[in-house]
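Have a look below at one chain only, the form predicted on its own, in structure tokens format.
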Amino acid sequence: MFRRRSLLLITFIAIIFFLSGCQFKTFQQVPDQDSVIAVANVRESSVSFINIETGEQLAKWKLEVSFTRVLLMPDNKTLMIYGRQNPDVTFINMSTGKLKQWKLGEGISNAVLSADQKMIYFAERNMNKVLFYDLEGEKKGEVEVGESPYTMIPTPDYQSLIVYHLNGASLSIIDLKTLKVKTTLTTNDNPMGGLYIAQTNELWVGGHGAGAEPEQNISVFSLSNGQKKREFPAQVMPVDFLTMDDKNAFVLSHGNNTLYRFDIPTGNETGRLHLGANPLGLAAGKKMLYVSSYDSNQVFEVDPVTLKVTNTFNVGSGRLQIVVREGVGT
């Protein structure tokens, strides 16, 4: 009898272990002191971690599920990994290699942190909603918006969230106090990527364009009255934008493999760099820019002042996004 009970207990523990699956899986650790670029290799479902100083690959996480994007959490240690076809949002701690998951359901196409880094905003394309969660995983609300929400830009005054409708020609502005859409604006077709310019209350909008007509320009809208003020060329398909200061904006146009630099007050082009093959990811560290090339399996380090490539890192297959994690004490 005792032997039978022991066998049953062992079998039960084995079943629990099997059903728990990934809860017991850990990933290779990334040292806290190292400044790294984390590169989402979506074609092979992996994340590469490259030491910025040495170019050494410190770790490579191979995931068993497909994903499309990553987000660095406010603790500077945890990477959130997610994709539209994956019902789980996965958090992996770089210091420990341990993971946890939230079950949000399929349809999550993009995620950004709030301006105060206390909330996560999720674009949910299956139901055309934006979901609001705190950092503990508690849902705080949801707002229905236009078709295929994707690009999201929180304003730095904590008042509004700008949401582009990727499969349309419009955007919604959500009031973050009431969690209601307060304004809808008409934009260029298939808007994607952009910048909110606080000094002038303007929005720069990029995009793919529609059908056989790829987007050739950046459109500038006044958020005071919703009117389009001007546009300036950034051929072809300007889809990723960032700033490192109040004067310079960097725009990645993947249709012609070009990184542009613009003067923010005037919109004048101040430099350009042709690089990579189908570049899609753009990120900034303390001193350098990083651009991922989807078709050449590389990440380029670029000096933002000279607009010259200073280093090239070989990574996995199908890079779509990069995040920069500065090391502790750097």
Second form
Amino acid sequence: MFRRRSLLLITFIAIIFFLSGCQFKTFQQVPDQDSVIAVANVRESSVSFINIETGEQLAKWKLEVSFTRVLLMPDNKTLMIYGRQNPDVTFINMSTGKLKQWKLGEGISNAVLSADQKMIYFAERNMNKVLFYDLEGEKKGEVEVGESPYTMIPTPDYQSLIVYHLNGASLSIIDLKTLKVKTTLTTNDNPMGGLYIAQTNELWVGGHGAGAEPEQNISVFSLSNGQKKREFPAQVMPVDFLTMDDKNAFVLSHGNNTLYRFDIPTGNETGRLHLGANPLGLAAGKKMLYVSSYDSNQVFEVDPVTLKVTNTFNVGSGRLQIVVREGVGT
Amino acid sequence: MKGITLNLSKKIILLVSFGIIFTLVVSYALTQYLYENFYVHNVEESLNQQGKNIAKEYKGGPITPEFINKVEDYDRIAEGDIFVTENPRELGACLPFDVDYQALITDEERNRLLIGESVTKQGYEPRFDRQVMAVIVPLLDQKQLNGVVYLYLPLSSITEAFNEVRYILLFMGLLFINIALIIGKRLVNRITGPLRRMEHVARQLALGNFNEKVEVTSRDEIGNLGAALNHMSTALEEVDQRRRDFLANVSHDLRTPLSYIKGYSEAMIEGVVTEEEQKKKYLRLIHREAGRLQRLVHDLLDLAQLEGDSYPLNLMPLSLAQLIEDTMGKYEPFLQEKKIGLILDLDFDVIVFADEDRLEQVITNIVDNAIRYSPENGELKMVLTQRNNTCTLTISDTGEGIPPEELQRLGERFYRVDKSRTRKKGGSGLGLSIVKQIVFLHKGTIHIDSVLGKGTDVSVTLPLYDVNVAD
Ligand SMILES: Nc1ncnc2c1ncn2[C@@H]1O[C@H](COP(=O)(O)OP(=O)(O)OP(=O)(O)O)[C@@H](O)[C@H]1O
Ligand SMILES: [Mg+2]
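Output the structure of the form predicted in complex with the partner chain; the preceding block shows the form predicted on its own.
Once more the chain from above appears, this time first in line as the rest of the complex follows.
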């Protein structure tokens, strides 16, 4: 009789513990000194951390909710995890494994840090708005833009934020002083990805293409007059852009699995590399480029000079995006 | 239950209809199933095979215009529509970004294609704005989905092929229903017709009309029922006849002595008779007839009691030979009067378990007959023997005998060989009935043998007293 009651008690405590376990859940820690790439495996809702030097998987966070993207915070330790279907934006500290959340509501499709790294811009797709938050989670404002804001590029002069309308054919330029849209430019259909070239005040715009026609080119706009200056080929569907210096731009075209290197001033192609299957994520470390392949569950390490794959990592399923966190030790 | 009462034929018709409809529905479902399983499966299989054959031509790398041309050639001769697409937008490469574009395939289909499976689907396809059966075969170069072969067939063309069969099936079904209903109705009539006839006959029987008979046409249960009903009708008719006879007999036998009594007493009351001698004679006659009436009523009562379900027999072991001797003692004067010699041959070991008074009644009735229906100077012989577990008493006379054709009916109430009820040999015809009944109650049997003009043997066989059983 007595034993049965104590058994019941233990079970009860175990259940309580189990239920509340979700609340206090901490994640596997990632040592501060290690340089890692964090890979968002959206099909299995996990984030894998791979040591760049050793290729070893340091940690894998299995999340209970679905998400699509991650963002590395300015502290170089906290990873923000979010998704369109998820009302919460989740922050997980890599060195402590602790979790905190902001309630922003559903519809967050993309997030970027401001040029001065003091703000987070959220693209909110359900209401077609851009939301401005400081790092403490305090809302500083919002701006209504065109349909389905996605790609956001803050200009380095802190003056403007360029926002693409993914399901339209235009982009808005928001004046960060007044928090108003100051210009709207017409682009190709389904624009995504791009580069702001400060020297020439130019904007490169990539995209998916119109209807059944996949995008073949990168369009170059002059932000001085808002005119499209030219376009040059980057087949097929260039959606991910990156620079490591003033000279070279790297563009990932997911339609034909190609990584291009362009000379920034001229827009001439200086190299290309075929890799992966439907590669969707591009990120840069100090020395190397990293490309995630959505269909083949791989991450490639690419030398930006030789444009050769120097390493391949296999983990997780459906990698949409990668971010690189350089460790303090290196 | 209260509302509807269906007669048998309606019930059977209903049952048959249900059966037919059920069968039809099941067979329709079955053909649908077969259609689904074989025809549609067949089309699917052939599309799949074609797709696989085309996909085999693909050797990796980007899709070449030659390959597309080849497929277009193939499309011209093939049954369905076939095309190849290498367009990454159609292949759903942008699906992870939630771009507003309806790709040719869904994310889930893409995942299956990526692992080399071909996708089969059936249903509405917004791209073609109609119902189709489609097979998608991946063109994979390792992990890269470089294109798909898309084969489809409008579903209507598949269903059209089946429509013809459907009409034939429908027509056949209706025909089948009609034929089955007609046959069913005939069958039901064959069953219920005789039943209705029987109902009619039974009602007529209740009214006392025994002339109506059921026509027995079959040798099945219903035929047998008809035959049984006919048999019952005949039996009832006989019973009824006997009841009438009985009543006629009783009333006749009562009326005759009554009219004597009435006549003589009237004569005396009105003073028609004056002589003392004459008056005495009349009184004797009245007394005799009253005695006759008394006997008749007594016999009838006896019989009614004996035929009842539980007549209480006062059973005890007794010596049958002793009983016979004692009884015959009382007959001495009558035998002498008729100059009849008595011969007794009795086995004194015979013990029966019986009601003494009743058994005496048996002997008396039989001996009465023997004396009554014998002329003077006859001989009466009584033999008692035992054999196995039974004993037999045979009473033989040298009287007038009974014609053989009458033997059968002796023992029926009021049955007499001499139907003219002369008062001379005037029995009422109940004696043997009573004997029969008593013997029956004692689990014995009775047998009458007779030669006309020579004499009659009446044998009564009774079970012997069994000490073991009785105790
Ligand atoms: N021993 C016999 N010899 C010839 N006929 C006989 C003999 N016994 C019976 N019968 C015939 O059988 C008939 C029936 O006999 P049963 O004893 O039943 O009636 P009964 O003698 O006529 O009248 P009851 O006995 O009631 O006074 C008689 O009427 C007679 O015709
Ligand atoms: Mg008699």
